[in-house]
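In the block that follows, a single chain appears as structure tokens, in the form predicted alone.
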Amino acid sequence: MKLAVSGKGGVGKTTVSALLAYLFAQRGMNVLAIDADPSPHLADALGFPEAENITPLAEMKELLMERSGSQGGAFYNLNPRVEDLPERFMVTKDNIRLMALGSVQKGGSGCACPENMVLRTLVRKLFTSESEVIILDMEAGVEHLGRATVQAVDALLIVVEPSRGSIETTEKIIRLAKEIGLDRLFLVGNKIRNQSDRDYITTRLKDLPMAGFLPLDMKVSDAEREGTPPFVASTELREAGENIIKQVMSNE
């Protein structure tokens, strides 16, 4: 099972990614978790020791420039060498291996194409590996999913909360995903308080299947502040996560 997780910033992509990685690992499956969010916190959400000391690959500017073959010029390598990077920078805890990529950001009209080419190539390499389960925690879009990677993705989970901004971002993600040929899309409702919240999401996004809903649970917020994995704190969250996995796997 190879899943990509997207959604508007702040809706809980990392919480969902960590929850699913944990639950698959609890089943005895080998999980590869890839953190491609511009502000990577998946290691922390998964309870990796000394998570704050894990440097995302996107921050290793010299390495990215060297692998891209670009020294600030207009030309760069479209097929950079990345085979050795997982072994060098991957960390492991129990059945979960973690690769912290992050995302190269440039202000204004600056282009980060060479550096991001290295990251996209690495995502493609990781997604075509033999891992039983891959969870990709990504930014609000599909930039890390090149056409070659899409062929390996079993489903894109779009995390959405009951707000207008989240709905509008989800609609954009759906359009982008379909443009690159990714058509197995599921919604995951997060921070759900009541039936009204569920109805708001399903009415506005009625063309996509719902994989499930995660409750608005103060235990999750408390756990995040304390540095505790949210899935440890909330039984309801774990149960909802199991239902999401069943829904996605039953629709393969």
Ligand SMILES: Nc1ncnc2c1ncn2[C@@H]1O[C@H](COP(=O)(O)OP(=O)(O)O)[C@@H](O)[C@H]1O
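Positions refer to the first chain, counted from 1. Quantities reported herein were computed from a predicted structural model and do not represent experimental measurements. We call the rigid core whatever largest set of C-alpha positions still superposes within 1.5 Å between the two forms. First, how it differs from the form predicted in complex with the ligand.
- Superposition of the core reveals a Cα shift of less than 2 Å for Thr169 between these two forms.
- Once the cores line up, the CA of Arg97 ends up less than 2 angstroms apart between these two forms.
- The Cα shift for Leu122 between these two forms, taken after rigid core superposition, is 2 angstroms or larger.
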Contents of the next structure:
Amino acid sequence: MKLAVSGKGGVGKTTVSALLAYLFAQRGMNVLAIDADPSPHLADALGFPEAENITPLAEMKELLMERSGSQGGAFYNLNPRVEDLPERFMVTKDNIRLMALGSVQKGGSGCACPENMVLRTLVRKLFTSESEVIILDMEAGVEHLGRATVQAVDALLIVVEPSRGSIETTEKIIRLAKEIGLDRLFLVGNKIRNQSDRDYITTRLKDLPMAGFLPLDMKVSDAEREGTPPFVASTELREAGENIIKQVMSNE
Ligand SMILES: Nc1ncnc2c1ncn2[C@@H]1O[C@H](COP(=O)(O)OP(=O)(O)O)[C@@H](O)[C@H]1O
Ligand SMILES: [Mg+2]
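For comparison with the form predicted alone, would you give the structure of this protein in the form predicted in complex with the ligand?
In what comes next, the whole complex appears, and the chain from above leads the way.
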């Protein structure tokens, strides 16, 4: 299964990505978590101390080209299985592999082309078996929602907090996702204090299935400050995360 996590900046994409990666791994699944945010935080959220050893994904471009033989055939000669990806592009702990796009230096054109090409190729071509899941922690907003990349996922989770700005960004993401024909969309309500927060989200975003709600929890923000995983600190987060996984898997 291939999942992408999107939403406005700061809503909790990385927190949700790390939580889901951890819970899928706890279920015995092999997880490939990809930090596709140019200012990467997923390593900390997963508790991967040696993340600086990861070779950024953009450098895989040469490898994809080298092995492609002829033009346009990129990746076909590379067995597109997660377990066969070169070790230097990831750090591994328990059942989780982490890859990172790297801190992208965008030039005047605003295009992170090699990075996006690699990301797109990986997400589209990688084969995932029943016991494997790819989780893509995406860059904030919609402009960068790489169409070809997102088209290749099985579901897009949009993290939304009970704020006007977050709802507006979510509406834009929904429009874009529908435009490109992606219809497996789920909302994840985050930083929820009470029933009125839940109602605020569900009444404004009626048309999409709600995968679940995660509580606003100081233990989560404290963990972020310390650079430790939020799911270790917060039992409530783990429990709510389990329900989200059940929803996403049952609607598959
Ligand atoms: N459920 C939550 N309760 C409390 N703080 C949260 C929660 N989810 C996220 N945060 C905090 O909000 C900030 C942004 O979260 P993050 O996951 O990095 O967002 P994003 O990846 O969307 O930018 C972090 O400081 C994080 O600890
Ligand atoms: Mg993030």
